[in-house]
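Given as structure tokens, the chain that follows is alone and in the form predicted alone.
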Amino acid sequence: MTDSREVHDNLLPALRRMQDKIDGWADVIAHLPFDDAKTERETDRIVQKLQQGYAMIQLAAGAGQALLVNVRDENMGHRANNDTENEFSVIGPKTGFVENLTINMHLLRQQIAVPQLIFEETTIGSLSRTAVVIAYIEGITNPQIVETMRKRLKGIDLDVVYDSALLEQVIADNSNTPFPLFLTTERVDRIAYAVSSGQVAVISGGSPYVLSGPSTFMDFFVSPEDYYLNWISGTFFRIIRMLSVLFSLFASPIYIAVLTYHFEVIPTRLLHPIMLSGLHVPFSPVMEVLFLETTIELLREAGARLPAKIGQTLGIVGGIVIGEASVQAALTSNILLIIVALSALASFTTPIFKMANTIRVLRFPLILLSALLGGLGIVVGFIMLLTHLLRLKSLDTPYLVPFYPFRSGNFADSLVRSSYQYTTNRALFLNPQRKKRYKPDTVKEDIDHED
């Protein structure tokens, strides 16, 4: 827990050179080559400090107090780098937090180099003692949405946390949903977006990722790289994003009801390639849905677990082996496949892993129900979910703002990155303190040149 270097080199003999001079703490605390050191009485306090790497320092006329001297060893069980391993961009800065809350305060504050940005530390876990840091902008995050999180982290009740995954679950506004509440990142940058726009992130020690809400639907499908392009490309690439999502959620189901119950719509020309592609295959087409969609899962799943060359070996490789063997033995179709495949590759642009979980997750209740009831299955299973979206809420505010409820003043950064000049105010719906980020300077004069 400590630094035995700083005790050994520091510490003992700055007490040695000062055992005929000590007169009090405070000539023990001006002597000592330490800026973290200070005098504490609360014997639960010291046990505290102890445990987290202090050492103790008592006279025998100390009146009851003892001192307290940072020797932490900072740097135990770190990583050599911080990169974003996760969440990787090709354009902007690639740091990302670690599992030290200190170093996180750190890389945060510098982003947010202000006065006014907040950290109040509390303490989680009977057993574990693990301290959690809500950080927020005084003067800009809406003093209610603080307090809200405040009130929701103290009636935690657990005896050990492991990561923040942990608090997201405790403190969401609804447990039984399969959508993420809490925008869950490893980016700095991320966070320092989100703070800066007014809400609240959430430190936990010993994790990696930070918390920050009250976050919206749109909020998963924002990659910071957005704002790092051009508006266009940004708006570009968010937009397949929202389709790939769509994709991904209904092309298999569409093809079930199309097969099993709609074959009119199917046009004259590719009724054919499709009659051709099932003809051997024993199985109903929701069977074959299943098969490839679990096999998919198996693969992602295993190469997750295994090293990363060889995860990587396996899901090439598995892949394609698997495939084709399927074609050839005639378990599924070729267009059955290369759907499926379409649909696994597109649940990879979502730039958050937990929501792209979330669509791995509802692909299967939409392909039972395509099985069962076609087209309206389809219908009723989008309808069950538009429903369950409008009822979230993340930290008492709306899931869907700004489709639901309307916000006009909120387009401008949902389905497209509009241009800076359009984006100057924060997101309303968090009622911030101050509503405008900057002033877009407009006034673009032309050099004159001369002959």
Given for the second form:
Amino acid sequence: MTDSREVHDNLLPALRRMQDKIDGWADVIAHLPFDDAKTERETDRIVQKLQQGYAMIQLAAGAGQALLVNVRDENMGHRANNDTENEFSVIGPKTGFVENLTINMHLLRQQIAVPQLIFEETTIGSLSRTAVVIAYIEGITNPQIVETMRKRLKGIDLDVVYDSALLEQVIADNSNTPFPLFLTTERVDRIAYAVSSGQVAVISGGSPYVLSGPSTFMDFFVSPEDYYLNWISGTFFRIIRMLSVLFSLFASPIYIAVLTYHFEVIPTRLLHPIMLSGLHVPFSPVMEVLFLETTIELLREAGARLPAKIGQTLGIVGGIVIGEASVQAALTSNILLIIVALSALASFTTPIFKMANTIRVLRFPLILLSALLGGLGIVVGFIMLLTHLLRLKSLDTPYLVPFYPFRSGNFADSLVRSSYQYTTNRALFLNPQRKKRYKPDTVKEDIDHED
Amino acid sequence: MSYQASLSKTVSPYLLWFLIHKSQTGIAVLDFQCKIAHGAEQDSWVSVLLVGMSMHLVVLLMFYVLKHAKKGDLISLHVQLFGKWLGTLLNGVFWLYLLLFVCNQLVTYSQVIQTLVSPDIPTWRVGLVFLLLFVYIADGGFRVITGLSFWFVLIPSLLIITLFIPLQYADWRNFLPVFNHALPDYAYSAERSVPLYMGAELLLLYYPFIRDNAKAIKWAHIGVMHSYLLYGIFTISAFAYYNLGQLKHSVWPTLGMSKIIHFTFLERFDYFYIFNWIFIITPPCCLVLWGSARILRFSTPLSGRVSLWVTAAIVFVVVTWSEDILAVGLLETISRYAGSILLYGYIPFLALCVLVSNWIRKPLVSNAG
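For comparison with the form predicted alone, kindly provide the form predicted together with its partner chain.
Now the full complex is given, and it begins with the chain already shown.
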């Protein structure tokens, strides 16, 4: 637990250098080059601190007391690099949060340098005693949101807080939902943006994922890269991402519905290749889809559990070999293989891992509905999904804002990421205390005016 | 004066636009053209628009009535005006009317599904799926239903664009000669177009859930206007696309128009219209289920959730029984008569009652004050 270099380079030489007579603890402390050096009397406290890696010094003159010097190895057990591992972006900073609370707070302060950034610390967990920090900006964040978050955190009773993901589930407004109600990210810039726009962030000790809220549905499809590219490409990629969600959810259900119930929807010339590719397949389209979707889930799950290098190879081998072989063995049709592979790919475009998982899970009920009722089932499933989203709330803020309740002031940055000239307002549904983010000073020039 | 529910349960006043408009659109939009065509023939668009404009008056009367209700809705107003027994009885009648409304929508829609999509799906299965869906939505409360109404105004509106494709084959001379019908013909068409506008009376139930409801009347008028402009588009395009003889013999002219649309990857675009109609019937049906559960809750010792399930179960039984085409026609006719009486008979009568009761009470109030 102790940092041996600290002991040998600083603590021992300092003790050796003490030449004059020592009367009390104050003399010793004055000589030591350590900030955290305090005397303790109670045995319990001494034992606790020794377990944390403190060095104990006893003195004949100060009997009944012991000096405890902090020579803990702060970085022990923590990784050295803090690159973002799961939320990668080509442009922009690659620093991510790590498992150390102090470093995480420091990282956030590097991005938001004003003193109004407040860190409120509480302790959660009867066994782990994890330090949990609420971060917000005084004067921007609505105090009501902070108060709600404080209350929710106070109500938590857990034994060990392994990760902020646990906190997220416990403080969620509705626990019976596949949707993540709080954004959890390892990217510093994302949290800095959330905090600066009037949200509250919760940093939990020992967790590289920081959560922020209240989050909306759109937040999970926004990538920081949208802001680093110019607004035209940023908007384009954002729309691609939204479309890929729709594709990933509805592609295989539509395939089932069309082939099982409504093949007359497809024109004859297109129906021909589809029918031919499924000619020798002995299963119904539902069985086919379920078989392939499960295989893909299996590959994904195996890829996530295996070490990175083997995982990649196995993914390629598994994907190509199984896909190719199952088509050759006439267990699935070619076209379905394309659809399933594409929709699996599409589900990975979602920047937040938890939301990507949700979308993958939601495909299965939709597949079952479409197998039971065809197109009717798909529409009913869509309405159910929309209703569920309408019922959700995150920290008492509706999940589907700004689409419903409709907030026209927030459309500059939702589906479309408009130019920085127009995104001057903070998200109004958060009721921030100051609504203006900045004032753009460039005024567009009129055509060829010369005067 | 006008009562309002607690703030966390209300919705913004502008949403009244979507609520009023969405509760009016329903299954009737699919087939009203062939029904009104028997009356004023090529001039029946006048009737559709006139009935729509008369809805402004109905909205005015409803707002007047509701402003004087103690709890802001019809349920309390009945008890307030007519006493406990008669009031509860009238609430029961209104409850039956609401059941009729939702049954009519469901039964007709399952006819559409059985005729055009899958002939072997039984009515009870369609009814069961829809009722489970509606109960799930209505269980979320008024704000969720409002959200759905909002979305389901926007999503189906995209389909209006596709009307341009059938209109390429339109013959605009179908409307000539103009105005060559007698008043009874117009009246016949007007009476047949009332089902298009039924549903606005649901305002009598959800009025207390609108924020600043007394001032929201502007949005209600916009909603009504949206409805008759939309129906105007559908009427005119159907009359331009079909000739009169064809129109009188077609069953669902709105769906028929969409049959001509097809793309290289999509042969039957009318499927989009058919499944889109789920979006159109869902909000009014959910509003009705929600409202009828409210009536049950206030008039009986049942809790809100139980009364919702009870209502849904009764609707399910009716839907299952009325499988043949005669029963469907009967439901449609009864619901049309009931709706006409309610909109143009009962609501003015209520307004009169409120006026009289205010007139009687006023001296008392001024004496007390």
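In this text, the rigid core denotes the largest set of C-alpha atoms whose superposition between the two forms falls within 1.5 Å. Numbering follows the first chain given and starts at 1. Being a predicted model, the structure only gives us computed values, none of them experimental.
Leu11 is among the residues whose C-alpha shifts by 2 Å or more between the two forms once the rigid core is aligned. Annotation for Ala30: C-alpha shift of 2 angstroms or more between the two forms, rigid core superposed.
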